[in-house]
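Form predicted alone, single chain, as structure tokens, below.
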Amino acid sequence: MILEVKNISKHFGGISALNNISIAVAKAEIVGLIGPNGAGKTTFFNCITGIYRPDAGKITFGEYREEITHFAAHRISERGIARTFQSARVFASMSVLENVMAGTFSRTCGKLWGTLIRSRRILEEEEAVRRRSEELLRFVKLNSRASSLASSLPFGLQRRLEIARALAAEPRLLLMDEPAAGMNAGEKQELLEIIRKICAQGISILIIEHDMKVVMGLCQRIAVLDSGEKIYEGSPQDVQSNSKVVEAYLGKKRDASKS
């Protein structure tokens, strides 16, 4: 596995967010995370990203089993772990291309010195940097948009547009927010495709998404959350046939089959 979380918990106050959780995630392999709003998905992701600190259990990444339960966001980052969030998150006021070469600032080694003085070795990295950029813009096809300004992209687009920021990142595992949140049946199956192709790569990925076409379509496993409780993992056909599953997510039982 290249990503075990044991027993993570995690609370606010008196609220608890998260409550004993354990989930991995093996090389090139796609796992769902799915669940009703409230039910602790995002704090999950805050969790593994270092955004929040857990109050219990271990994290651990990568071949060696390195535990990054508490390091820093920026530390996390280094060490192969990229994300997606709910909204989509560019620098407006940034070009397509700007935007992905910003993906890149943990891979570089550039010093202050080297840049303030435009060393050949800086300029040759920038090189480097752009032919990459470019390469990514490419892979989700937005590589006719590299000069527009990244707020000018409409939403289904700067959604591909943050996925190749966070591959610029070079991570191991790539963790995504509801990405097809506000896409069109196109734009979904595009995005399906891209995700498809990054695994294929060898990038394990972890996704959280409320459409279940997509869930069901991309995922070899998926864990279900309610309530800060993990109550179910297994295959997709098993998850849509489990009643608790059913009762606190996906409707009706009847109705599981047309999700």
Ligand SMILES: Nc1ncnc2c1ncn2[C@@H]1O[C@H](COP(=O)(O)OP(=O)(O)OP(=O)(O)O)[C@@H](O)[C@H]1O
Contents of the next structure:
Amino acid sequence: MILEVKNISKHFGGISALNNISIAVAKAEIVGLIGPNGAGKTTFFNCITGIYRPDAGKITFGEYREEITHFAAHRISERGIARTFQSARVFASMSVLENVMAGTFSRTCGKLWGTLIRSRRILEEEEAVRRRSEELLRFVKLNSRASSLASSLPFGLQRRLEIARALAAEPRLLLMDEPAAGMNAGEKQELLEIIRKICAQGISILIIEHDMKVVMGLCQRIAVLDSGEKIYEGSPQDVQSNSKVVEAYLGKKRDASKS
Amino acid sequence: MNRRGIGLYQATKKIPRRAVNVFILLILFALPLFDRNQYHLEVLVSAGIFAILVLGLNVMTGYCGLLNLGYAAFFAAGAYTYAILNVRFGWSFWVSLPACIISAGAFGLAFGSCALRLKGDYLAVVTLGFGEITRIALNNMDSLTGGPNGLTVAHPALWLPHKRLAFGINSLPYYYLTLLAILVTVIIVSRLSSSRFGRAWIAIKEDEVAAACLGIHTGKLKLLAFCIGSALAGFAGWLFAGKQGFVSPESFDFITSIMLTAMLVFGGMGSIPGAIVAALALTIIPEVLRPLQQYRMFFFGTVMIVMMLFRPQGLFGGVRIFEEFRPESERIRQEEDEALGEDLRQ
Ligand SMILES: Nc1ncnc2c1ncn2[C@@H]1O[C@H](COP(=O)(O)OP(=O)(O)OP(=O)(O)O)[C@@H](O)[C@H]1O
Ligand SMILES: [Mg+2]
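Having looked at the form predicted alone, could you now put up the form predicted together with the ligand?
So here's everything in the complex, that chain up top.
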């Protein structure tokens, strides 16, 4: 297991957004996280990536099960967890290529002095960063837009840019928050392909998604959240027949004898 | 993408741009040959010092998004460092330079490490207060700073093989010194801008959470931007003190800070040519309008309002594009947009 989340809880005032959630992700596994709106999925991601501090519980990451529960966000990213956001958060005033280059920050070590005197090492590193970023743009099929302003991309492409940027940070685990939202069928198909390829590189993926076609097509395992509780974990085939899950999405069936 | 195509384009694109820069530089170097008017040069030197300040402010505000309404305090740190070292310890102008940069940078580091816990408007208010406190402190520490009377300091001088060339009150040597200083500052700032640090700063300005999730230590990088911005202000302060031959607290008041911010906004946040052009324009235009001196602030206000209405991103609005890719990508992009359109029609 590369990521192990044990019994984490998170409250906002009176609301219990997460209650005793445990999820584990293995190496090169794709795990789906689904649930109705407000179930706490994004909050769960925010707890893992250090944006929120969980009130209780423990998060460990990596082969040596290092505890990262209270790490700052940048340290968690350095350990190898990258993410995309529900509302694509690209750096609007930068070019598409620069967005990806910005993602390599923690994997480069150029120092200030070297930057000012343009030392050879800096130039080489910069060239490597650029090549790597172009490669990642090709990977998400955005290379033709390398020089466009990131904010000028349509939403669907911004999501792909976010993926490339996250990959630039060389993650071992990628968290994706509704990557297919707002995409048309063709774009979704491309996205599926990209995600499969990422997984084939040995990167584990935890993905929040509402589109069941995407979830079914990708995930080996699915966890369902509802009002901060984990109500199901298992194979995607069984999830649709699980009464609790159906209830969470469609509401309780009226008992015929009572009416 | 076609590699050779990029290479070719880079080659044809880069030469003219560099040529333009060299051309502008040549004109600036040759300018005093055609115009020896002391007053004109004097105004240009002031504008040049402002340009350095705006470039420094650009690092913290333009790139990293740290609003600073007390930037004059760091300008003062540099100027007073030279003044005090010169008056009390007899240090010469040139020897004081590293001390001025370091003291202003350290000042920024110390203040930044406390103030950068705040964000946005709150940071602006605290820096505003800090700027005023610094000025008041300089006004009251009579024994060290001479209080409101200020300090009279030595002008710089050069030792040529046969004689000592004192700069004195002749504007010409300061003109060249300032030009050189701007050149150095532009090189520093542009190298930073296109480095991993520049990208990280802009990432922080655009979206701090996303930046942190990419492994950028936002606290440390903000402090770095703050510190470098302050150090550049110290550099400008050193130049200013040497040129004026006199420093007093009133040169570093709130209005100065506001004017610098106005110049930054006017030129466009994050733009190096913008910073320079704005510093020149907003120094020279009020000089031209000298008869209307008392309307100066009114003029600034009007310019800012008009700017906000018609060009909120400033003259050279902050767009960072790698020009190298343009033509090729533009074509593919059009094709792509057309294909996308077909997708939608189906
Ligand atoms: N910062 C916050 N402060 C207060 N309440 C919050 C905060 N963040 C989330 N919540 C609450 O926590 C609950 C879970 O929110 P969350 O965004 O995690 O849901 P979600 O499963 O991602 O929903 P969606 O499918 O709409 O994205 C919601 O009731 C939300 O209002
Ligand atoms: Mg969500």
